[in-house]
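Below, in structure tokens: the form predicted alone, a single chain.
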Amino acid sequence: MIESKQRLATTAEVVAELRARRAFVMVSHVKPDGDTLGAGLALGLALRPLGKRVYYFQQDPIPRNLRFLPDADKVSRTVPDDLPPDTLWVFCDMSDSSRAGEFLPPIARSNMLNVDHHLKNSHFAALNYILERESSTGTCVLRLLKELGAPITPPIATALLTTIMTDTGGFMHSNTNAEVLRISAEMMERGADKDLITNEIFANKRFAAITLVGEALATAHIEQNGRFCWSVVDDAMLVRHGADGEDTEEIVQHLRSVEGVEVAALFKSFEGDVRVSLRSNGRVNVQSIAAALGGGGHFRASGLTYPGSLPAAIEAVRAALRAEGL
């Protein structure tokens, strides 16, 4: 295992480690999305035919819209007691290991592989495979699978295309370049079920989610001469609509789509936390704003959990936006 916090690992180095290890645990971040989960599932599906033991650790339940993914039924908050001491824990799509949650057992850094495409990754593992120009962590995994010579089966292709479609917003975000479309076409040629992904991720919404979106939009605020749009979802709103946290995922993008808006924010004040989702039209770096408040993400899409009250969170985001030049 290469011990270096300064130098990123090469594709060949990571693949050599994948070949050498006997057992793996794919780790998803809390509040999982299609990229963190799909990337780990794709890698696990490719390693198991090589005779490897593969497990999937995830603290939170799988969201309803991701239960269609192959091997999703094998994801668990617990792992076997008889894992070999050199088991490699593969952290997918997270800038720091703390994003895996409080139930993650203690792991030696030498047994950590960090696969990510986020800006400002903390390089927390012994082996850090960070490709910031990739559209998703799943496409980082695809590079590994091709170097490994693993067949891209239809289930693997479906998991990988899910990561791309999740992180490009169904090919709507600015990270959708020609290479992303070429890779997506390749995954479809290899059997990825794009219609299933589209329906489950983008189209199959509960009525509770639709009515919740309606109230969040009806109570939204416009500030900074129309450049900043924000809204709130709280416990009372969830109760009124019979909704839950999963039903809030599309709201911030609706706020961002308002004419003239450069930055949108959704403040989710429920379950004892104040979580903030941020989206940008491309001029303002919301990753920098989130990082200043203890969060992270991408230039155009980031988030954070604010350690205070809802009014304080709103004011903190306002101040950070001003500092960023909005």
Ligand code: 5GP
The other form holds:
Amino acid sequence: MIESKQRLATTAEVVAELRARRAFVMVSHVKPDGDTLGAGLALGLALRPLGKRVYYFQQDPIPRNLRFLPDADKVSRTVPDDLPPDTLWVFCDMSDSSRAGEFLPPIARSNMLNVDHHLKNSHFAALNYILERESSTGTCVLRLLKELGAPITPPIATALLTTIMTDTGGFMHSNTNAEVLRISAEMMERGADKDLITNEIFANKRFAAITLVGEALATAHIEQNGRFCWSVVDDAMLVRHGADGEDTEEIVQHLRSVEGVEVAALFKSFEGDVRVSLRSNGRVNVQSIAAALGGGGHFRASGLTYPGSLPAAIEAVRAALRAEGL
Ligand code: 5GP
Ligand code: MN
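Could the form predicted in complex with ligand 5GP be given as well, to go with the form predicted alone?
First the chain shown before, then all remaining chains and molecules of the complex.
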């Protein structure tokens, strides 16, 4: 049994635990993205040939553009009821275990492994493998696989390249350093299908998505002397375009790309919930803004669910930005 500890786990300690356990559940965060899913799938794909039992838990449906991931069809919102008591639950890409949602059974802290790259991770597990400098959780997993001596097969390489391309925005975000490109080249050499990933994640949009993006951009607001650009998508807009929440992904990226903008926000008001996506161009830390409002994330990309109305959410973000000097 591993001891609860505050300090971060080393690669060797995590790998010793991976070797010792017989069964694993890879847990991804709600509204999953390519990093949380790809990281867990890559780890599972590497562990199964070692004779381990591997399951994947996700409470939400897999987004259409991530169903190409190897073994995506094995991801489920339930887990078998005959799991051994020493099953290791591997939380991928989560600053806190609450990001896994509400449907996990109670899990002892000693049976939790937390693999993540977020700022301000809450260290909720017995083993916390947190590498804040990594571009994606997938590259944290790659370190584990190398220490484990696991072969990087083409499906694993595709899963890992997906995590990188997701979290670097197709190599465009500032977290794309030389090391990221070297690892990506290595994944391609090992058989990762970059064109498939590019097509599925960055192209292949439904027509409804394109017209929805058009309306969200046409109704965008710009304020604070051009430094804050924001827009809203609500249920009525989705209905008008025949779109759904998955079709909103790229909107905030467009808002951030406006000349002079420091922070972009997309307010998504769906079924009574207000979700906020925040993006920064590097001067303002949107992680701290999201955290102040109950969410979290990274310096340049963060999110939250606002416990109130849409107008209140917009006002709260404005106030938080003013407090940050925007
Ligand atoms: P998105 O705007 O794409 O929903 O989220 C951007 C990033 O912010 C995510 O990759 C995740 O790191 C973080 N994030 C989004 N929503 C939440 C939230 O509700 N709580 C926390 N702690 N982080 C979030
Ligand atoms: Mn990530």
